[in-house]
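One chain comes next, on its own, written out as structure tokens in the form predicted alone.
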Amino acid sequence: MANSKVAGQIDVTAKANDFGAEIGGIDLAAGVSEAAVKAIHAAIIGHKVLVFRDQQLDDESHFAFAECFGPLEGHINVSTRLENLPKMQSFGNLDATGKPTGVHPEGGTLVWHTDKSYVARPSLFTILRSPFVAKEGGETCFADMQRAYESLDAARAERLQGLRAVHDWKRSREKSDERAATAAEIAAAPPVDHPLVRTHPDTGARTLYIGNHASHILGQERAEGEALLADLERHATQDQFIYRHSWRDNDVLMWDNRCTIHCVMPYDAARERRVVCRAVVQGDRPV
């Protein structure tokens, strides 16, 4: 891993292929200067996934850090929103006494997805912390959708141009065997379509824009479109495109949803304790 200093504010240690980086030299709970925000923004554009170790964040300082990067937005599943900070989300496998329930919450996190692609302006950055970290399993995996797209042969890439995928919260719930979407959720997040290959607004790079929220391809037979999406996902989640994050206590993760997909690895929900708290920065319309 290569180490560098950005703008005199943070240490950036890049991971393999520059996909992912560990950020040091900063205490997020103490507040983040404007210069540090710019340096972190530059780092996430360059590396797509950032890891901050040994951070002592609570809900309020987590919210304050996330808000440095733009307006935040609540999750479509209102039951997971924090009562005092409704634009933040928390869920886990613990009961009221703090014991594991044996049930993994939000099964949609176990399949590859990019956050909130089922809305017209999908999520920009996600900032995640885990107050309770599974000791075995529960890793978060990321796939580099820019490298996955760039590795396609020219003819295959050409066939994707101009195609649009329909992203659908209701269908996403069905595909991940989760509870059915409520009428209120469907009304709040009707199906939308986005380019199958989007252009990153900060880098100009082309990236695949797929994942579990993607239902089918606009204008294609449903089965044909589903098969194409599944094939692209298999391609994009090969080992050479993956960063696998093994959680430590007091980690904070931050990632760019415009050029990554992610999922959580299974863990024993009856034995391990795992809780995550999430803040999401509102994004832009894919083009």
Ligand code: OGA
The other form holds:
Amino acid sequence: MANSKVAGQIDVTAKANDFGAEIGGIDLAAGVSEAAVKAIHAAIIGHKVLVFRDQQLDDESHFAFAECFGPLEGHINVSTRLENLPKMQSFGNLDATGKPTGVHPEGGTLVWHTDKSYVARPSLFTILRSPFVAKEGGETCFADMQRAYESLDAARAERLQGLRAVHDWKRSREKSDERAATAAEIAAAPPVDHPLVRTHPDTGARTLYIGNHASHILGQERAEGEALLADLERHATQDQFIYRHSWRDNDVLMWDNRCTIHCVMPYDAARERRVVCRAVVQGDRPV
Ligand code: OGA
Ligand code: MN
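Moving on from the form predicted alone, kindly provide the form predicted in complex with this ligand as a structure.
Let's see the whole complex now, leading with the same chain.
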């Protein structure tokens, strides 16, 4: 665990392999200075996943913090949008009376994915807080797609160059066994293709751009592309590439979707209470 003070603003404590860092010395609800935004930006570029402990965000201050990093985007699944802040989403396993329903409502989060890779300009950063934290299970796991790429043998990495994966919300819903995509959602998010190996615009690092929304490889037999994607995901989600976040009350998580994939670990949705609230910063077209 390295500890360093960045730009006099925040404390950054890196996790194993520099993947993930805990950020201290800042109160996100109080409003963050321009210098602090720069320092947080530098930290996320360096560590890909940031953990802020003991924060007291509500929906409004969460929204305001997220907006410091760029325009936010809504989700095509309108059922999760907050009424008063439609660019934010909330989902959890509680009914209107606060009782566990027995069902984790967004099955697609239980499988490895990177946020909104099924649109032409997928998400940049996701900022998540959890008003109800499961006591057992329900961790959020992240895999480092830069290290996963860099650990491929050279010949294999070479074979991936120039390939494009098709990302498809409709197919992604089918694979994660959720309610089928609606006609409106399919119209809003037709399949798109992105480079299988993308270059991070801030670091120049190459990363694997995969996950459940990736359906197959453009120009290849579907089955062949599916097998390649599954194989790359198996490689990329080995223990040595993972940071597993065990939630505490008042945590805020922020991650870079360009170089990570993530998923929620199972929990007992009939007994535990787990609710998250998220804001997503719009990204650019992957190259
Ligand atoms: C998300 C997501 C993870 C979680 O909000 O994009 O995948 O831990 N959530 O709920
Ligand atoms: Mn997600």
